[in-house]
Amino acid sequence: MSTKFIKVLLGLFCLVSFARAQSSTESNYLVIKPGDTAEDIVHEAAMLTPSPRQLRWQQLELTCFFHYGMNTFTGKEWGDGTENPLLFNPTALDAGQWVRTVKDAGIKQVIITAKHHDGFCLWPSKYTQHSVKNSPWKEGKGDVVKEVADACKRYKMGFGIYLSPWDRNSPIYGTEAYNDYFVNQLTELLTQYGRVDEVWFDGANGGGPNGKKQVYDFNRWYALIRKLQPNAVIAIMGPDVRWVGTESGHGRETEWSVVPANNLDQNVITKSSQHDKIFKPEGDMRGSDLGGRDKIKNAKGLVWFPAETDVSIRPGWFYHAAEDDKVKSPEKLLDIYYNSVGMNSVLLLNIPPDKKGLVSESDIKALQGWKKLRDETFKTNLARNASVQCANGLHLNALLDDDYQTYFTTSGIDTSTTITLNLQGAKTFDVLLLQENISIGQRVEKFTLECWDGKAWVKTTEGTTIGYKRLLRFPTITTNKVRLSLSARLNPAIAAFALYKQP
């Protein structure tokens, strides 16, 4: 048998291959089939892609908490329900100045906390007497969520609500009522703000009043955001966003968007749609690698679940006179950006109102010098006028021309290369930057940057996942000449290629 016969017979294995893997991934997630092996398994997961709210979201790369209300005003992270509405009374709230503020840092989406486990409402429910309508703020008439949301809209910025289902001054809660309840606050929320681009939900429950927990009806309130907002996505609690796992700004090192759902089969796939999904995924999601094929080999079901990770700029999530001076630097909050959006994360960020209802001071500094940090390193990609070489590539230009829907990859059934870049010249460098297309999958498994020392190549830095974007950082270097190889679960899809120089 000759050689050419044998590549063509791998061709066509590859193309019946990928469309049996297209053909059973028309969504976020897929069930996996009896006899599947686990080369077919690795396959399927590389065809995942993101839902568009998910895809959406997740080049947002930076958003907002706003974690305002009653612990505000006196002085707690988390209120026992108690607390007298009067205490709620900013005397020069500004949500104008909290949104252009975030703005001005490159945030993209803000999430306001509508009703923390306290209980207390920023907006007017009919549904309790705990809110704002009962506080001298405006003389009851006001509405922090309402501002919130226009001034997004003002600003052509994302709006987001956190709406905690821990509720410690509800006398309801422990009951099936208070699920009820929940819908109707949820349907106000959702219905009353314009456009709701993310609802945040956290796992917190406690006793309430009564010291009964609840057993919350998550599905239901999936189905009713679904219905009302169909744009949002559900974070947290929910089935597009998970947490990273920790509140420190880090995620991992190896990032998988793609990740076991070991509760899917067929009764929650009738449950959802024919595209998404409207089911939190279960399954192990703690760990340094979540979705290498160790972890996924013997997994029920796949589905595109990527990670939001959160951090507050100072020690607190609410707002705290005496931490003004411990909030986090420039330096800091780009370590943290380095170590979340650079790891194939969404960075959410708090920055907590203060007592008078505007972002101090002391956060503004932090966040005008971490964006001039950022302006500053990633101003000029230093590779931008690079020829490029790669014998098994398509599409090379697709790795330096801005455009993420364009990009580089393999011929034939390659899921290996080596791409050399010419710098044209000698270059200062310190940051390289890699993305993938997600939309296209998330593929690559490892890779490793080499740099020509004008005798020989030397390994500068290597890792693992990519996935939307991976920012990696390492000794100076001076070269002209560069490579990076990488392997892949399919062929790569890899949207952009930078190296920066720090300040």
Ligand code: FUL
The other form holds:
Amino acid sequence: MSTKFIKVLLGLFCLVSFARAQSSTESNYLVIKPGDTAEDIVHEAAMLTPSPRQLRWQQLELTCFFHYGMNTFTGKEWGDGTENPLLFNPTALDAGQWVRTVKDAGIKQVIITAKHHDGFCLWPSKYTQHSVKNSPWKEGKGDVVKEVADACKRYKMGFGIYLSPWDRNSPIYGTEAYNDYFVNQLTELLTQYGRVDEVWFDGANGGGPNGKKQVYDFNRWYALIRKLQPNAVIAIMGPDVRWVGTESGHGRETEWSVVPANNLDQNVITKSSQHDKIFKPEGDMRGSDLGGRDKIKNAKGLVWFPAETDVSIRPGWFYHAAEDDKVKSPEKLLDIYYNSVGMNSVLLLNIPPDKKGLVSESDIKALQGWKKLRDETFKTNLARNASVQCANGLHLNALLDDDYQTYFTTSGIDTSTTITLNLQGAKTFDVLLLQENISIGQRVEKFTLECWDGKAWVKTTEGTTIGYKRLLRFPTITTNKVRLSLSARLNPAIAAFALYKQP
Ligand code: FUL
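Okay, that one was the form predicted alone. Can I see the form predicted in complex with the ligand too?
Shown next: the complete complex, the earlier chain at its head.
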């Protein structure tokens, strides 16, 4: 039996025997074996699945940043670390208002900038004087990180921390002692505030106060996080979540969650279990396609490494009163939603609280308008009552059952299919939603939606990858019959198909 045939059989076994997806036990990483053909590698990519922590994170869809700190009070974006802690003095800080506001907008997890590049800590760290403990706020007894963590518990929201590796205040930055200092701070954050769901490490690495650059001890940090907070994803300068490559809020049309892993340290991999692989992301993060056939054919390894799209609701990452009239409109935020969540990415939207310590009115209005636009569009799936036909399909109704766990797939070794949906009368729509069940893998490489105009099939929209979620907008169309054609790397696992009409 050829290895290709065995792999196809294996893929089929996974699909057919698990009509409902089980919790992911497959690996999110593999090393390409010498002698694997380009076709073998494509099948291997199709078999990779997210780790449980990556799967949980992907399903959040909407997360947010709170950039807050010394810059809020100095008006800067990057403090230089010489700022006086006396400047930090919010008059009405209410983390409950922050978390409530973003929860009302549909956001599921927040990340607080516990320390930005200026080194000022929003919690009373034992290891530095440059923190809230030397500020007038609550007479030095306050702890912003605790207030945010507590609000997240109260409102049942995910909680994450941003800890800037680059520290422009620390006198030991640029020496090995800084790595110990960083581990000490990380330990405080990972042990004093309950569950942490995401740890976000920035890529920025300039010089410290003495001009020296720091060689970061990433592996030590990752091991500490895995030990103290095993459910947390480690983002950006970390192994679980990849930066999408821009800060514009627009992801890529072709977004593969499986990408080459040439930079993995092979010694670390063989020493640790594959689920706990440890590596620092390197290489091109900005290309238009990071995981297509051309990109993976010469890879040494493959890894499930999904994209996160970070963007600020304002021009800057921190609050500046002068930008109150430059808050992104609900329509602009909706565009960002289609181009991030709708492109197989998680959105990380920054909403910076103001000097008082509150999310400002202009941001609240924009978030409310954005939520309303999404609710109006996505309230009714116009394909919901369709009858579904497919010559080589299995579990056809799984497409429309509103259950992400169940999924449509193809029979035999077919990796392409055409699904026809009779909409039971004329329907008018302008949005297509597709979802793959990623606990089986990301497999679709190309899809086309056509509508029946009474005489012939007319192409309405098309795309390449789907992944966890794909949303496409197109000119309004009315029809009683649509068909979806797709081709995949291995039997596709389609969890959802929906059509919507924008208000
Ligand atoms: C960047 C930082 O330099 C910005 O200040 C901001 O924190 C952004 C999210 O990441 O690299």
